[in-house]
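The chain below stands alone and is given as C-alpha cells, in the form predicted on its own.
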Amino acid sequence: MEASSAAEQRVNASDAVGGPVLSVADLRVTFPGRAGRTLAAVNGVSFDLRRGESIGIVGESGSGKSMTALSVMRLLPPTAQVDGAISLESEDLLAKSDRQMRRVRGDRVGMVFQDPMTGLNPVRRIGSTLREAIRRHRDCTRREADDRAEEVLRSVGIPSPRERLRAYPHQLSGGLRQRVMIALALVNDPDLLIADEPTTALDSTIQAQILDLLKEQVTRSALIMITHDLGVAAELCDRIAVMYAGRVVEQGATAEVLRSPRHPYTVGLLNAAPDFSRRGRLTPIPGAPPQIGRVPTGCPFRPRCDRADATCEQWPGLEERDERLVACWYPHG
C-alpha cells in the first residue's frame, strides 16, 4: 500500500522548502443579506502554521472560529463569498476546483467534527467507513485498506481493532466514536488536521485521552483546534488566536496569553473561566456578541468593554506588541 510512501514525500518536500504546510492571508468570509448588505462572518484573519505547531482558535460561540475552519476546508454554503489566500503547502486551495478538493479533503487535511454521531453514517459499518476514505486516496487493494484500518485504529487506542470494524457507530460510546472520528482524519496521514471541539461532551478522563491523540499527531503534522476552552487551548497549543466577531483580536503564544493577556476580551475569557485555584465567583463579560450583520464599527469589542471611548469607533488594526498581535486602543500591560 502508498499510503506511508506518499505521506512521507509529502513531509520531506516540504522539511525541504522549509515553508508553512498552511498559510491563511486577510481571509474574509461574508454572506449577501437583506437590501443588498453584505454579512462578515470573517474578517480579516491571518496565521501561517508549519509542520509540528498548532495553534488554537479561541471564542465564544458566533465568534467565527469554525467558519475559518470550514474555509480552509472549503465546507462554506454556496452562498458564502471567501476572499483573501488560503494556501497548503503553497497550493491555493482558494483558486481549486470542487472535484480537486475532494482530493485534499480525507487525504492531505483532515477534520475532526464536534459531534461523532453525525460524522459517522449510522448505517454503515466502522470498517466500511474508513476503507471507503483510504480507497478513495489510495490504490490499495480491500485487504490492505482493512490492514490499514485495524492499524489505525489500534493507534488510536480502540481496543479490538478488528472487532469494531465490524461494528456499527451506535454500539460504541461516545469516547469510542470519537476515537473512530479521529482515525478516520488520521487514516491518510494529513499534512493539516482540523478538529472542531473534539472533546465536547467527553467526561474528563475520555477528554484526556483524546487530547493525548491529537498531541502525538501534531508530531507529524501541524494542528488547527477549534475550542472555546482554554484549559483545552493550554494543553494542546503552541499558539493561541482569541477571535471575537470575525476578528483576531489577540495572538501569541499560548503561555503568554494565558500569563498576561492584552485584550480586554482575553481578560474577560480567562476571568469568567473556572479556576479552582482562585477563590470567589466567575466574573461574566457583560452584554452578549453581536449578531451577523450587527457588528458595530471600529472595534466590535468596545459596547462590552469598560476601555473603550471615542476612539475605539475606529478599529485599530492588529498591531505588534512585545510579540503580540494585539487589536486595541487601550491594551492591558
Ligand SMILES: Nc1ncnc2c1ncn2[C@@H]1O[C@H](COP(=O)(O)OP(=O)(O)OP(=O)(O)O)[C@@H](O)[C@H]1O
Given for the second form:
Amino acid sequence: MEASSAAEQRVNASDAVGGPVLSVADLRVTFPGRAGRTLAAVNGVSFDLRRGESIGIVGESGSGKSMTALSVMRLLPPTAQVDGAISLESEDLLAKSDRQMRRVRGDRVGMVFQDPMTGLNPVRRIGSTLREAIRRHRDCTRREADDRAEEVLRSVGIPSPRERLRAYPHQLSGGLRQRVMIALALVNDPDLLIADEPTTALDSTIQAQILDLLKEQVTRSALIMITHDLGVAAELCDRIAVMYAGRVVEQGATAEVLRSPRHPYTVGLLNAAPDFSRRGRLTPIPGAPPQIGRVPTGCPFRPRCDRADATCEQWPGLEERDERLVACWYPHG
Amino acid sequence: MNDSSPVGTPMDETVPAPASGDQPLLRAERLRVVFRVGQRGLPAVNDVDLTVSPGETVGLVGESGSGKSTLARTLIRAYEPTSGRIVYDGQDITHASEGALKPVRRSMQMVFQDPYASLDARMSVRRIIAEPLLAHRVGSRREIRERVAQLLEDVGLPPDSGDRLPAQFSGGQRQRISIARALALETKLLIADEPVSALDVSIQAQIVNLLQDIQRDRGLAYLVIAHDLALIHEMCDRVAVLYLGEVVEEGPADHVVTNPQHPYTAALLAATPVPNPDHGRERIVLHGEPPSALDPPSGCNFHPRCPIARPHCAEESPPLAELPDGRRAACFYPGELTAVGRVDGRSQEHC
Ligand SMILES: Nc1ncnc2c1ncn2[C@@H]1O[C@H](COP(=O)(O)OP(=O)(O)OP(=O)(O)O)[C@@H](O)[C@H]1O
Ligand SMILES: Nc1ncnc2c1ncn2[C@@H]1O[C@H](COP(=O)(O)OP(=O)(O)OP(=O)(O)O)[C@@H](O)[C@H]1O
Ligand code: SF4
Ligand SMILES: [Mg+2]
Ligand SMILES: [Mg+2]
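Just the form predicted on its own so far, so send over the form predicted together with this ligand.
Full assembly next; the chain just shown is listed first.
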C-alpha cells in the first residue's frame, strides 16, 4: 500500500463505505485572457466525498474556492471553460444538459452562497421562495409545500417559523437571513450541501450557531465547506484541502494537517494567524498571493516561500505520503 | 441626514481637566450618543468610560451594532456626544468648535476597515498622503515631497508608489497607504476601526506588525477596534468589551481574553474558532441575537441570551464593578461562566 502517485489523489480511499457521493477529478477552470492566453482559476483539483463526510476548502482570496464550488453546481460565469470530471453518485455532471442540471440543483445538491442576498429575491416573501423551491422538484399541494417550508425553517432554528414565511428578506437580521439560505438549500433533503463562506459576514456568536447547524446536517448528507478561516474548518470538517493560486497544495485529515502541516504555505497560514497561545510578533507570509494570469510557473508559492530554490521552478506534483497529499519539493515534517 | 444625527441637549461646558503628570491622553466619561430614529432615540453608546494613555494600545471588541464605530467617531468628534465628556491631551473637546478642534485633528487620526472606500480613487498616492499636510499648511512643497517619500518608506511601500493610483495596489498595500496618511502629521493617537478585517490572513499579519513597529518607533497610542478576540489579544494592552452600547468588561487584554469574567466575553471567546484540534475550549452556544438598542431589555442587557441569568438579572442592571485583579465586569455573577473549563479540569455544558 506504499505506492504513492499523483494519479491516486485520494485520502482514506481504502475506508470507503459505498461509493462517494461526489467525486471531482482533475478539475480545471480557465478564462480567456489577452492574446489567446488562458487564465487558470482552478488548476487540477481532485477530491472525493462520502455521505456523512465534510471537506473544507481553505485558501485566501482569489485562490479558486468559489470557482470550484460553482463548477459542481454548473453555475460558472459564461466565459469560463471547465475540464476534468465531476460525478454525483457516479453520474457525470459535466455531461448533463442545462435542463437536467436544473433538476439536480436545489434538489440533490444545495448551495449556500457567499453573498447572503444571492438566492433570496428581495421582493418575494420567504415562504413564496421556499414553496417554489419545493414545487419545482416535488409534486405537492400549496398546503403541503407550506408545511414543509415551515418544518425546514424550524429545523434551522428560526423562531415562529409560520409567521416568518410572510417576511421579506430585508426584514430579517443577517443571521436569520443566512439561516433562511441554509433552509432553502436543505428544503429538498440534498445529498450534497455546498456552503461558500456562509458565516463570513456574521458575528462570532451567530457564526457558532450556524456552524452547529451545519454540523448536524453533515450526519445526513455530505458537506463542502468553503472558508478562508482554518479555525472554521477545524470546527466542522473531517478533511481539508488547502488551495493556493488555483491549486490544492495540501490535503488530508483536518486534525493531522493542523497538527503537522507539511506544505510551507499551510505552515505560513497557521503562523500568521493570532491564536491566543502566544503574544508578541506574528509571522506574516511575505508578499501577496498572485493575481490570475500572473501565477508563477512551477510551484505557485515559490516567490513567497522560504524553502524555494531552482528545483521549485518545476511543479512538484501533488504526492501522497501517509494519507496526506502535499505539493512541495521540500515539505515540512 | 437629519434623521441620523445625534440628538440630546449638550451639557454645560465643564471645568477644564486638571493637568497632572500621568494623565491619560484620551479620557471619555459617561459618554452617551443617542441617534434619532424616526420619533425615537437609539442609544448607540451608553454611559461609556474609557481611557487611553500615551503609548498604550486599547482594544474595543463586540458584535456588530454594539457601538464600536460610533464610539470611535464620537471620540474624534465626527459626532457630537449627547452627554458625557471627552478630554483629549488635557483639553475638554466634548463640544469644541471645528476651529478649536483643528489642532486636535493634527494629532488624533483614524484608519478605516475598507481601504477601497477610504482612499480617493482619482488622487495619486502622493497626493493622498500629502493631504493632511496641505490641509494644515505644514511645510514647503519640497518638504512635503520629502516627507511623503519618508512615509512611503516607513510603511514599506516602494519609493515609486507616489505617482500611482490606489487601484494599482492590493488591499494590504492600500491599508499601508491609509496608515501613511494617518502618520503624516504629529500623530499621538491613532484610532483604527477594523484595520485588517478586509485582508487575507497572510497580509493581516504584515499590517499588524507594521502597526506595532510604528508604535515602538514613535510611541503612539492606539485605539483598535476589532471583532476578532485573538487579534485583540495579540495587539492590545487593555480591552473594553461592548454589548449594546455598554462596556460589560474592561481590563488588561491578557486577563480579559484568556480568563473572561463576564459571561458575554466568555461566550465570545468560546465562539472564536481556533485552528488547533487540541485546544480543549468549552462550547458555549448563545441563543438568539443581540437585541436592538431601540428596544433594550430590562435589567442586565445581556440577560435574554445569558446562560447563567437568574430572575434577578431581568430586574436590575449590574454596575461595572471592579474585581480583585483590577479589571471591571458588569455582571452579578462574574467568573461563573468560563470558556476554559476543560483546561482547569472543570466541565460545563451550556447549550
Ligand atoms: N468572470 C471571471 N473572469 C475572469 N476571471 C475570473 C472571473 N471570475 C473569477 N475570476 C478569477 O478566478 C480566480 C478564482 O476566483 P474565486 O472566486 O474562485 O476565488 P475565491 O477563492 O472564492 O476567493 P474569495 O475568498 O475572494 O471568495 C480569481 O483570480 C478571480 O479573479
Ligand atoms: N448614523 C446613524 N444613525 C442611526 N443609527 C445609527 C447610525 N450609526 C450607527 N447607528 C446604530 O448605532 C448602533 C451602533 O452602531 P455601530 O456602527 O457603532 O456599531 P459597530 O459596533 O461599529 O458595528 P459593526 O461591527 O457592524 O461595525 C447600531 O444599532 C446602528 O444601527
Ligand atoms: S515547492 Fe519549493 S517553493 Fe513550493 S512550497 Fe515547496 S519549497 Fe516552497
Ligand atoms: Mg469566493
Ligand atoms: Mg463598526
